[in-house]
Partner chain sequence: MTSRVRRRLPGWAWGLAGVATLLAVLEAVPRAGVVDRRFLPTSSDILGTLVHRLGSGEFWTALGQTLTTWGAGLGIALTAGVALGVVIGMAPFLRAATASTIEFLRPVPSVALIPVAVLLFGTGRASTLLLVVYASFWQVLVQVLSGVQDVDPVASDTARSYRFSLWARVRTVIWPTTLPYAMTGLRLAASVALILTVTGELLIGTPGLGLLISRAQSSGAVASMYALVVVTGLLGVALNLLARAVEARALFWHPSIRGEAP
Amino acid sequence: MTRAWRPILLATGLPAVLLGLWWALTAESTSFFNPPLARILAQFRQTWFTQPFGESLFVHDVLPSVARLLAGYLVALAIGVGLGVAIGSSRALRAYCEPVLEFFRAIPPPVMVPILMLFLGIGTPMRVFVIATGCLWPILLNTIEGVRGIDPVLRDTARAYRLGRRSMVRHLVVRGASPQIVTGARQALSIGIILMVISEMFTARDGLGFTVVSFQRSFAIPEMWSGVIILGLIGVLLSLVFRAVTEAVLAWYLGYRSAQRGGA
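Present the coordinates for that one chain in the form predicted alone.
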């Protein structure tokens, strides 16, 4: 029983301590910009889960933001892995593309938002594109490095067994690079959440970032803080989903590492 509860206690212990500190330090606060946590939590449900639920801010602003985040993230994942496998597998293509990759990687995605607005407008395509371009680089670069790092002996063995190109990509290249791909995908998820908010701050009319900024500009401070809490909860939820997917995809790798540690 104790061992079963241990991961839950480890995962929730520090957040509980931090919330307790936040509650205690702001309990007597009279600051307009730093209201008590109790007041923020009291506004939380009233702000985001009003009745009827279909007309609440959660449905109107939060869910569309998450949908745009997932759309941009999945586009970046597909393009990043595809290009990364191709570039990482070819030394000539890698040498040809590297200067261009380094150039675009050095440009912060938020800088591109005003430019993209000129071409894509201020709607959903622009926001999805911003998220996708920001998420692309960590996935792409990690995939390239993962493919480059595959043991040459494994490649020679695959050739000796006359594996076809498609089978080699599927069973050797992608699988061998998958730990590095997952590392890039995890970095991209955090970047995607940041860009989701930033892309909605530019002349948007809906979305979580737009709503939080609207609260700030109208001096609805407790409501603004409740939006920040929503953002944090989205990050935690997506992280848990990502971890579950990772454990399923990398079951072979995690088992291999566990066996190595057991044999050490």
Contents of the next structure:
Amino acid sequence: MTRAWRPILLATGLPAVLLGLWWALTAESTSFFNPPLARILAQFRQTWFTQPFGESLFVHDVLPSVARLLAGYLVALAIGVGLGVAIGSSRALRAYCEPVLEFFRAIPPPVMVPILMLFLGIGTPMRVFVIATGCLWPILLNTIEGVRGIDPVLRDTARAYRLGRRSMVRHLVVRGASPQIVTGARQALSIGIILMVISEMFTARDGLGFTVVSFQRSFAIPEMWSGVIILGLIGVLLSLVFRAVTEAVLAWYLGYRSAQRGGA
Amino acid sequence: MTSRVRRRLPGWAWGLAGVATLLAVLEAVPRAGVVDRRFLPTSSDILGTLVHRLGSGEFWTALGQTLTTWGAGLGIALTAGVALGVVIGMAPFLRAATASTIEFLRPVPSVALIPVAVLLFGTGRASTLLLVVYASFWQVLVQVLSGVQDVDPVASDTARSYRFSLWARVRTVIWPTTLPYAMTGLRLAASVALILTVTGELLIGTPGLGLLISRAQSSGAVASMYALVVVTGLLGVALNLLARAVEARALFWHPSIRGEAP
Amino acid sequence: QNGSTPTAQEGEGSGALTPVSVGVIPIVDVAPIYLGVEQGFFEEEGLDVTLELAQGGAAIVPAVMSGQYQFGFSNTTSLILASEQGLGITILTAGAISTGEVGADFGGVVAMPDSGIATAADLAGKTVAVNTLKNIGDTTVRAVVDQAGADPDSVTFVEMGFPDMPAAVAGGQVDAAWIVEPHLTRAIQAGAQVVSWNFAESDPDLLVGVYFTSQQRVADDPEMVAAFTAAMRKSLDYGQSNPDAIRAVLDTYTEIDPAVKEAMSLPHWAPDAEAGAIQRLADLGARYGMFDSPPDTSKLLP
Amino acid sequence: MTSPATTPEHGARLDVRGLRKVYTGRGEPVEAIAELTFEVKAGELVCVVGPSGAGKTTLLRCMAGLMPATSGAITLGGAPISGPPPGMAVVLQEYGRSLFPWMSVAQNVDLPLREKGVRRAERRTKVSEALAAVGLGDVHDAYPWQLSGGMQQRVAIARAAAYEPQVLLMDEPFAAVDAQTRFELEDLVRSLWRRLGVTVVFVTHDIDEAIYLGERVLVLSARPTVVLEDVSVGLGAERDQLTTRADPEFARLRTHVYELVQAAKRGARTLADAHLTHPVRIGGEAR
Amino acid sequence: MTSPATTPEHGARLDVRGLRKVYTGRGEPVEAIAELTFEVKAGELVCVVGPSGAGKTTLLRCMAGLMPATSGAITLGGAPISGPPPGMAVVLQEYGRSLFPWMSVAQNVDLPLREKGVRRAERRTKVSEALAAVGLGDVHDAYPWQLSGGMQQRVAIARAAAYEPQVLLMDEPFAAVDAQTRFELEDLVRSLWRRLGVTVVFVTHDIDEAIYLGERVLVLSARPTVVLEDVSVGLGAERDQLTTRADPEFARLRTHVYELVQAAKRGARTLADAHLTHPVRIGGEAR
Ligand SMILES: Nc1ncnc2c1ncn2[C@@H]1O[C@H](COP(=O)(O)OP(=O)(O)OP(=O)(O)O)[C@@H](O)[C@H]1O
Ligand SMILES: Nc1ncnc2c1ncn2[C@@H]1O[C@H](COP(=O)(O)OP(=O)(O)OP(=O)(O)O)[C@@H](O)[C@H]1O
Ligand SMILES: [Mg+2]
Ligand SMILES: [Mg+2]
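One more: the block was the form predicted alone; return the form predicted in complex with the partner chain.
Next comes the full complex, this chain leading.
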């Protein structure tokens, strides 16, 4: 009985404490930019879930943003893993690409947006692109390192049995690097949310990020905080989905790691 | 391994070739009229402006300021990320108890924190530093958490069976295994920190390269702006070279570095 | 020359100067304060001014409210918004005012000649870029479209930074853009034409930007506020009567291309932030959907 | 070579009572050990043999405190084992992965000593002596991944030997070395055992080795594991590769144990099942 | 069981000429192999023995095309080896790490067959047969990390056997299994060899095993390695665990090879160095 509750208690314990602290510390707050949590929560429903539901900010702004986020994320995942496998497998290719990739990696997305606008316009493709470029890096870097770190004995085995290029990638490289790829994908998830906001800070008309920034600019601070909370909640929700997927994809790894810790 | 020549070509030569390709593309696209040169200058225009920039003391001061903020932010994020990552990663209870909070906090964009940061720390370096630390800390933390999980059970059993103290286990088993992950975390965090240093300077107005970019942008000085952007890109490349050099020394034993003995 | 003036180490006989930080944005509008500092107007009032550059109100308003900056420059509409949300703000002087001249103002709506847009009425049904939604740009554009007899609600507005607008208009990403100097001139040089002078056309005395402080500071430090206001008024007058000095001082904190600098129009600078002008802005905002009810702007003035 | 003697008495009694281990990870639960009850006296050297997959490694890992038992109890010197007890050294079957690739050979051997609090100078001699004893005097500064399989295994042995434990658990420690080296290492273990009075549990597949080394040979059944027979080895304390192996008693024990392992592989779970082709002497009585 | 017979002729001649291998990684260069010249005829079964660290694994990896030689040439069926040649199977010494942990046992065995283009139905029988042959008919769906060391090693053997190669290279493949299983696996290798006519190079530390299995036993010196002696095994083609091992010739060869390995360990690099205690018959003449 307690066993079933344990994960839920663990998952909610610390957030409850932190929210309690936030509540207590801001209860008396008169600071304009740091309003009492009570006010923020009061604002929450009113801001995002107005009636009718179909016209609420939630449907109008949050859902399209999340759709763009997922699109950008999946594009990044595909490109990151594909490119990472290629770069991780070839020393020459790595040397060739790395400086250029590192160059682009260090450029702040806000200054990239104007250039992207020239090529991709100001609609959804540009924003998906911004999200994808941001998510790409952790996935790419982790994939490269994961591929490089594959056990040489496994690599030799695959070579000795003359696995073809495709099987090599499918059965050895991607699987072998998957623990690190998953780490990268996990990083990318939250970066994607951040870039979703950034991509909507420029040349936007709707979206969660746009709404949060508008609230900020029009000094609607409790509303802004409620938006930030939504961002966090999206993060938690996506990470739950992500964890379920991970547990399926990395079942072997988790089993492998726990096998010798008592076989349970 | 198709030819001997390809093998002999050193890494930096490949890197230079890559950079040359990029420059050529950036030169060709505006020249070919794909976009207006006024809005996307050619690489030669940008480099020309950059060279001109390098002559001004203002530029070097700004570069110094940016690097200071960046270094301090990255240092704090790295220390905190590694320390907390190892502690949380080693204790399954802490791991489970903090997971949801971490997932909640990670996607909160630093830019949304600007008003709070300014309110708390003003528009000086501390505000930008807050953004930088906040954003890059998670990068390190997540990597370190994964790294701690990746410890070879046989190695860790060996350490346990010889009753290594906790600290010895961290130092001799957990840390070396985590190091490759932490290196990736460092590389990710280094560029995120750089991006947020510049963004913070851009949006908050902390002195540094970002402020110069913002000024050039507001003035419509396109080539000048991109010259500064190129500088941040080059900083990224330099940082990566540094990280790679550190890695080659610290991870000589790792399969990815020791490679196939010739 | 990076936006801050050297602090006077030895008070030249006049005793110690009071250090004061002012948050400004690197745009043409704030040239008079740079000029004023250069001319020593602030020192005369006993102030040692440091000009702090920031990109926009997101950083300046909190910094002024927290007391980190003593004064700031901001777009007037943003301050009305902030005041509506309950921030205690006091407007001290005007910052930048429309020239009121159709054909020679510092902000306007531009479109490419082949876009089929020639007048404000043609904007109906089009996409127009503004730097911030629900602010002075879309309000005044709606006003001119309305005046021209077209439906202001049919205009679609998109947010975009001013620097990016010339490229977006030229590249067809938007049909038109409301744009201010120096980017207005850049856009014109790139082949765009002005289809409406929305500032001048909606209110010849449109109060675009102002200098402000917090009500807290007015209460705590009235002498400093008075000194700043006096010096600021002097600076604004000086700037208005010395356009060449203005164009020269721009080089110290911007990188505007010389050709653009010579061609562009400067705002009108006058010291008084008139209650009427502020209220007109608020009313425009209320009419075009920025506020639910007409705001009371009297609390914004000292 | 003086040992730091953390406990006055060397060696400790190891007692396994009703041990059962079921792996419940992914897939069906696997009952590795059904019921094991035996004891190892303080300072005794017991060899464990049994078919591949019988549960020898599982048993060893439970005794080492590296893995909890499903039920039953293991006590060392009277104290129940809940984690790795002090003064114990283990040589794991996966020797390659038990060496830290980021440390040189000498550092690998040195580290447990450092953790035990041995002084630097003493450590240096101990490390050198242990590496020399396993024939690796010349590779102090090499890294484990620069060594052959057999050399890696010998590093793991040297690490355990240098540690001078009170209890030594070894899981097929000589599987990867050549015949000659194997003989030398067998003698090394015996001399270590006699010198330090350490309690040794030694898992091996080499039946000759089990008999040559052990005072008792524990023959395990196939999975789920029980003790098939606890064979006493009456070969005396002084042993020698040439004479001991030529002893007729050695040959008899060898045939006996070999038949037991064969029977175990066929699925025998009691002595009666085993249908031995020669008369059985009840273990212990032969002495 | 029909083999897909990718090449008409089974087995291929393996020729090693002046092979030299120096490791030049971190630290001092290590000369693992000084000079090795020998040949393995098509369809021959050659065992390799030598002291631990001699360079047996190095030799095998060079022959498998997994590692370039420093100098010298290896040809297979006349063609120089530059990468793993087709129709070759290898059982590596690090058996545990050579199994894909993300695949079940059956998938591990199946994968190379799939790559070879064997049909699904045929693959299924081959996988089952191979796993049954190594005594693992009941763990198809387990993951390698759920198996004991010896079981893992047998999976690697089953993988190579199911592949039905023309050349089979095995590096101490039975090190982790019990005596009885070892005998069975030895017979498995011999029957595989006879049935398919495959060329086999078999590295082992067990001298009895080398003699029982091989038509020739190649004894290597210690590092830097040369061939100490190429011993012909005149035991005929039909062998049997009981009778062959009881053959006096077997005992003679065993003593001989054992002395050679001993001598190699002491540092002997030529037959003359070896100071054998019994008359030497020049390898090959005994037949
Ligand atoms: N993590 C695990 N999950 C499930 N079953 C396991 C696990 N580890 C071991 N087993 C099973 O437990 C049994 C005993 O394994 P163990 O490693 O103890 O055998 P062993 O006697 O050491 O064999 P070997 O001589 O081959 O090393 C085996 O049948 C194995 O399949
Ligand atoms: N990567 C490497 N770098 C340097 N030296 C190496 C490397 N790999 C092997 N060696 C050395 O080469 C020699 C031969 O190694 P190899 O693995 O071939 O021996 P082996 O005959 O297979 O020994 P064993 O029977 O113990 O497995 C050893 O002395 C070893 O130290
Ligand atoms: Mg075992
Ligand atoms: Mg070997």
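Worth saying up front: this structure is predicted, and the values here are computed from it rather than measured. Take the two forms, superpose them, and find the largest set of C-alpha atoms that agree within 1.5 Å; that set is the rigid core. Positions refer to the first chain, counted from 1.
How about G121 - superposed on the rigid core, does its CA move between these two forms by 2 Å or more? It does, since the G121 C-alpha is displaced 2 Å or more between these two forms after the core fit.
Would you tell me if L240 moves between these two forms by 2 Å or more at its C-alpha, with the rigid core held superposed? Not so; L240 is displaced by less than 2 Å.
For V213, is the CA shift between these two forms at least 2 Å following rigid-core superposition? It does shift by 2 Å or more.
L25: how large is its C-alpha shift between these two forms, with the rigid core as the superposition reference, in Å? Rounded to one decimal, the shift is 4.0 Å.
Core-referenced Cα shift (Å), P222, between these two forms: Here P222 registers a C-alpha shift of 3.5 Å.
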